[in-house]
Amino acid sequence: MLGNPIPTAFHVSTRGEYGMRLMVELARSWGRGTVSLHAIAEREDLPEAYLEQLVAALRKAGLVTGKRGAGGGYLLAREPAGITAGDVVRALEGPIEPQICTAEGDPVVNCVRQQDCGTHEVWAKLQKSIATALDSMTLAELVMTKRPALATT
């Protein structure tokens, strides 16, 4: 029996998936004004209340800004070419760490097997590959589909 996975190990949850979909929709509307979460929720078939939670984390990370009141909504804090998938994932999921022993950017200090571990290199290479892939994709590249932008306010 393998037991439970380490809770701090990296995996993309619905938080990361839905947040990425939210950010791609905001990128589609870049330069056209704010977009309501209601419009994104309807278009992407996502729960609006959950998007509100996600946008709070994305605002805290400096990736989106919001406008209240009539004509309110959200927009990217900077141009889509300046925001990577890695930025979004880290804002919503935390550091990219496929195993506890591969802390992003930090030396490993919490594994008693580190010095003699035969698998550490596997996890370190995986962490680097995932981070490199996510950091190489911008929102501008992800919106290069034929799907039109949402109406803005």
Contents of the next structure:
There are 2 protein chains.
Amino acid sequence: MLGNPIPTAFHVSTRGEYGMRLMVELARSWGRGTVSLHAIAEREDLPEAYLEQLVAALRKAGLVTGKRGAGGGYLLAREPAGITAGDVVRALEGPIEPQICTAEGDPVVNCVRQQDCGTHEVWAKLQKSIATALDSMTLAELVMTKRPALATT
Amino acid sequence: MLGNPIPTAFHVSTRGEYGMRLMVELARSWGRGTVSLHAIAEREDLPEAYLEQLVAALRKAGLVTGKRGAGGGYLLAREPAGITAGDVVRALEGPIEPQICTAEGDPVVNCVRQQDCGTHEVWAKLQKSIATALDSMTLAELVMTKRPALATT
DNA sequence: TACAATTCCGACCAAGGTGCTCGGAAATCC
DNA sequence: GGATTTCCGAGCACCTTGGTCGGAATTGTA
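For comparison with the form predicted alone, produce the structure of the form predicted together with the DNA.
Now the full complex is given, and it begins with the chain already shown.
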């Protein structure tokens, strides 16, 4: 059409994408000790230094725990069945809020137009739909492929 | 507007937000002739020059038609019940694609990892959920508020 | 003890997207 | 002819994205 390529809607950034792959790898190795970022970066062909940033966010969100030093690495903070795709996305990309007037949890009052706003319904319904979809998938379910787990330390 | 968009996931930009409001206004005036951008900008308190950009995308998508000259303006290209929130979002923000491997319609082959990719399921399910939610709402339904229609020309 | 592995931390940077503004051409009505 | 309004493209400041880099702190092993 125009000279500018139309971007895509609801695109999840590399933070969400890489982070999800990282978490699935960790889930594969669940119960076998820690896995180093180096191993994950190699296996998934991702920039290791960048993964450090992402895993920091996951740790702060209480989804993974790290162990320093030689033979160290990361592991899930709880069992794969207890972590949802929603948990991962929220930790890396923030709360699911199509619009400020549809913030998760809070009874937000930011919007002055609330009363007769015909569009509020759209974003509220959308928010609920996204959250429901992501919260309905656990890491345990995503691991159901034939790929073997990474070597643990 | 709010100059501080906190990092939130799945945030729809002002293109989608303003565009949706614009379309709801047009839906309110359906059957009464054209409405000028000036009137809409005033009513919704939005920058008129910016709306021009958005309405251009809506016109190219075949959702609205414009009439030039004095007394001109825009009107929906078809009845409000025949236009969904998904139509509007796609026209303004592009196709609904959480990841390139989950493009709408196309049998995409971009992803080399497809075979044993544990995360593909997440984005595919998410895409379907978003599309279903947005495609299930029509402009006719969104107009169900007590607010009066704009004066038409 | 030395050393390598590994997490942890903060700064920095290029490229591109967001959210507009501006000036002007073309059509249409009075 | 003049006012109105759509149509069109360029430009611009700011922010986010997608990383890199250097260096600390911690821990297992030779």
